[in-house]
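Shown next as structure tokens: one chain only, the form predicted on its own.
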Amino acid sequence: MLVHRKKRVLQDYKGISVCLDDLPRPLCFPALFGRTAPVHVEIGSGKGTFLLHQARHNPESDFLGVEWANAYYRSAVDRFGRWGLSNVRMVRTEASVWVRNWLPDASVDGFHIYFPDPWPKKKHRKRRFFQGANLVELERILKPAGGIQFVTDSEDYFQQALRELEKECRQLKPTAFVPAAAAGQGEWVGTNYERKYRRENRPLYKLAFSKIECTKMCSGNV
């Protein structure tokens, strides 16, 4: 006999879901989280696997997820709320507009972009987030010594990312990639996408860059 389970109704948690219209420009992170703490932003959070584990394992830091797909956004908010997490927020918006118009200079400790849509067709590549003007914005927003981590299964996207970083970002330098809290042995992020792609034996590509601190940038100008 088939048993049909009721689909659980996703709950909205007002302390976690953030309405864009209610936020000041530029955004004030201490006001948003109610404290001053390191801030990490994930672009394209999906259902929130990375943020869930990072927030649980790093209660001293705050985490903000940006997701455009409404179904994923609502699922992530529901997960964080059920776990009772107070150091995570989610905003539903288009990421390029968000970083350009809301995030202040030198305010974020880390950006995380994991398995974004690769837009593989040549005519669609301009839709990729990790390129050109967006990278300049991330560089502006990062604190000194803050970092960017990026993982993709698209070699073309990866090579483009490296070219754009070298071309556009003078304050960023390569650094070691720090595996996520959910990452198992041999993993980098520990998300469903990564595990699916590893089962399929797809090549995966990662990069990590950090922002040069002012003392190092200015050392040659004495």
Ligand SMILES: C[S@@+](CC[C@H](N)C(=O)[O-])C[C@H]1O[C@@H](n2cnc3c(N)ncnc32)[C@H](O)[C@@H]1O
Given for the second form:
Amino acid sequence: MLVHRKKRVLQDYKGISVCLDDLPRPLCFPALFGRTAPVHVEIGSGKGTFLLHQARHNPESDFLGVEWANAYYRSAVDRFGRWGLSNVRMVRTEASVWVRNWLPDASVDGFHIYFPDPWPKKKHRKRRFFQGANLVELERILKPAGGIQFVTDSEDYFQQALRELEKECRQLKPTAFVPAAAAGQGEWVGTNYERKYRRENRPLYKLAFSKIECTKMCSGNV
Ligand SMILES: C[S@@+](CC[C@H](N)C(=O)[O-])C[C@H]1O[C@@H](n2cnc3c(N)ncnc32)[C@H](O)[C@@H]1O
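Which structure goes with the form predicted in complex with the named molecule, now that we have seen the form predicted on its own?
Zooming out: every chain and molecule, the one shown earlier first.
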């Protein structure tokens, strides 16, 4: 027997979905969240699994997801709204333009980039987010001691990321990867992508870098 499941209508939650045109440049995080708190940004949030769990388990921090696909963006907003979360926002935009134009210096405690589109064809590699000028921007935007975490199933993307971090980012040093709140045993992030790829026994790659603190930079002790 065929069972037709009724598709739920996704709701917009105005306190969570952020309209780009309403935001000042540079963005002011305390104004956006209504308080001063640590800020974490996820680039390419998909349906928001990482953010949902992270925001629920860390009510003392604020979380912002950046997602350009409308269906995923709306799905994430609807999920966060149904959970009644007050410490998460979603913005629908292209991440490179967003970080370059909206995010102020030393304003973010953590960037999270999990299973970004790998663009495997050589001619498409320039479309990868985690490279070149975007890394310089992330380094600029991180607070001292802030961190970047990145996970991919593409070995080529991972190797490129390591090479470019070394080339472009003098203030970033390798550090320990902190598993996400959604991660189960043996997982790093706990999103659908990670679970699917682990079921398929694909090798996965992770990296974590943190920005050196000013005292260390100033004393030359790096
Ligand atoms: C493979 S999915 C991973 C989603 C999620 N991070 C996870 O682990 O389940 C990659 C997501 O990044 C989004 N994305 C890719 N490039 C983007 C860009 N330049 N700006 C904003 N979002 C982007 C895609 O629309 C997609 O939702």
